[in-house]
Protein chains: 2
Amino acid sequence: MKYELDQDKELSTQISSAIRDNIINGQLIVNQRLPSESELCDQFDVSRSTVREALKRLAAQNLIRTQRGATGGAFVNKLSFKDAYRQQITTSTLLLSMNAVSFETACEARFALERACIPLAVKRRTPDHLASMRAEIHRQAQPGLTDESFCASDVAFHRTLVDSAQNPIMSYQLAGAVEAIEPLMNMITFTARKREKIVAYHTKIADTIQAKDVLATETALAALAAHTLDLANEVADQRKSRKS
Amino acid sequence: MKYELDQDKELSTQISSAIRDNIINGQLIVNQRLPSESELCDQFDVSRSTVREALKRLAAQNLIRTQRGATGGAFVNKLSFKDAYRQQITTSTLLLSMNAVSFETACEARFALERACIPLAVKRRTPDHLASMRAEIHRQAQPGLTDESFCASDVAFHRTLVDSAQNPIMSYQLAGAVEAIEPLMNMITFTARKREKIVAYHTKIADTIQAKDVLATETALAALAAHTLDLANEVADQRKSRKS
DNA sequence: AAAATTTAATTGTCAGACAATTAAATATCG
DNA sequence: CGATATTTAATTGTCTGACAATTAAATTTT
């Protein structure tokens, strides 16, 4: 295999690119073998350390993993479902840790996105989905709940809907809108009163969702994201008066 | 600051989690520097091999960033949605080609999330977001363009529709299941009569989002969608009967 | 005061060694 | 012969120590 280097980076990033194109473009296949450390140093004409680091790179994107022993070395990993989610979720709720995205932003692009799964799950949608959901709904009315477990509670609901569409691409791709806005909805403080009505609203979409209602559900959907809105804004506005 | 450590894994593995989760959970903030890669030895009690390594594991997820010189180090990098774009298309195009997705599944995944774009799209596109796609229709109508010209075009054409919807979050998310799909839309050939229905779809979709008529863009959107879904099938037809 | 030089801190790369792991090859024993 | 134990070889993981390259700050020179 003939590699292209950039000039005008460090080494390691340099060798990490042209493998990692090399898997992209299909040069490289699922569980094929790499050359073994000492041949990538001949072959990039580097030293060991070096070609390690480019390695790492790679092995933190999942793009290989590495075995040790006789037959050992570093090989394509096959991308899961499972490590692409993980990933997408990382990077999601970095993405606006770091960035100050409104609470507003993130709310409207989770339901604008939850609201397109919503046909397919109305179709798809199977009694373990609808007991799924129902589970999730009967923990967040339970009186000891923490805020924190009431919120993962609330996400896991969330993802039992995407998953019901049962289209792993949008349960993939909706990981991160559903789980990074969890940090954000922890700063909310869920009053007995407050847990009652999305407990309602989830009820509702359950029931519009194992009615096949697809209209229906979309309306429940929109008035939880509406109420979801109040609820942030409510805060936000505690901070404002606290500071003033 | 303390560091707990999994057993069990490559010690390099050990420290880039144990520096990552410091970083997700904020103890780490943007822009802070990390302690030098031979503190890090002292703290972790390692060699500078095994602390380099554990770095270029975090530069590669674009968590840190380096710098050489008398004030340099690694700093905590404040991920942009630039680079979260890049890695999230990198991934699902990835993730795409080593899990045998059918077209069908991408396909039916992209225009639901687009769908999900259009309501936003509608109250928020501007004049140039509809200049973009009248510019990009313009392109797609041209006589000598290749295949994948057009289907980079195509691409971009959608790419400015969810981008109208002027929501960075959705932008973000839907970048992979946008991009992704190119792989697989280039392995159809576009004739000059396919591409004459195609461009009359985008330009209804045009119209009818100047227009701001959310249902008439829904419509025409289903529309292209199974216009497309049917193109797929063809070329798995035609595959079909080469083989017999 | 400005420009040139030196210094010190830091990351990038190299070389060589040994430890740990693992599968295959080989030797041993019943 | 067959099963078991041992050895071997290949490979990645880690350590040590060195030097190169880069960069900002400190110092010297003009």
Contents of the next structure:
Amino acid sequence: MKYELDQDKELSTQISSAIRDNIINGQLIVNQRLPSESELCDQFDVSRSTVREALKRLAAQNLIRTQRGATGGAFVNKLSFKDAYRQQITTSTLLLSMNAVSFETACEARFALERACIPLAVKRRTPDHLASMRAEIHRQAQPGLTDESFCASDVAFHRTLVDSAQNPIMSYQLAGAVEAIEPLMNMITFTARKREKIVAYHTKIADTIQAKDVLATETALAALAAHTLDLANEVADQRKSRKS
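Starting from the form predicted together with another copy of the chain above, please write out the structure of the form predicted on its own.
No partners, no molecules, just the chain.
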């Protein structure tokens, strides 16, 4: 099958999009071998280097994998939520860094999305989930912990809360909220926050999840959201006073 490409647009992008569409619509199925580079060159009427660039794009999205040898080539990959997880975080981070999103907007989105996990987390959390939350709380209480490690533990705590809902689609969708939005929020608020307060909020959340109390968990998370917003306002006020 011959493809006609728009010569005014990047050719490799059009090729990767065409192959991706064929994977999505089922014309190319999992583990199926793609046409050879020579065949793709003929189908799209492009050079081998352009085809290779298109295949690199597809590999970067985990849509294909390559194998060497006589029976090798490029094959359709089975994309999992875990494979797409990092891509979701990267995309969310880029969107936030490239667009003027206020702290209030980011805070609102992050906690609203996380709150949606609470009913399922309360119902489905396992002893391992609770142990992971407790381990992060213990880590956060260590006096010698660096700011960077504290922030990483903060993210890990909320990642566990989301994952305890045991819904892979929600975990994937919230990857950006927890692991892209939260680190950016931490960068703004870490100078003003008191660690013991964060530990107290996290402890309350873990306690109420363990008690299987949805309303109390939602209330604890809402209190943390309000505290986070207060910290951001405090930092903003401090910056204004220094400028005046």
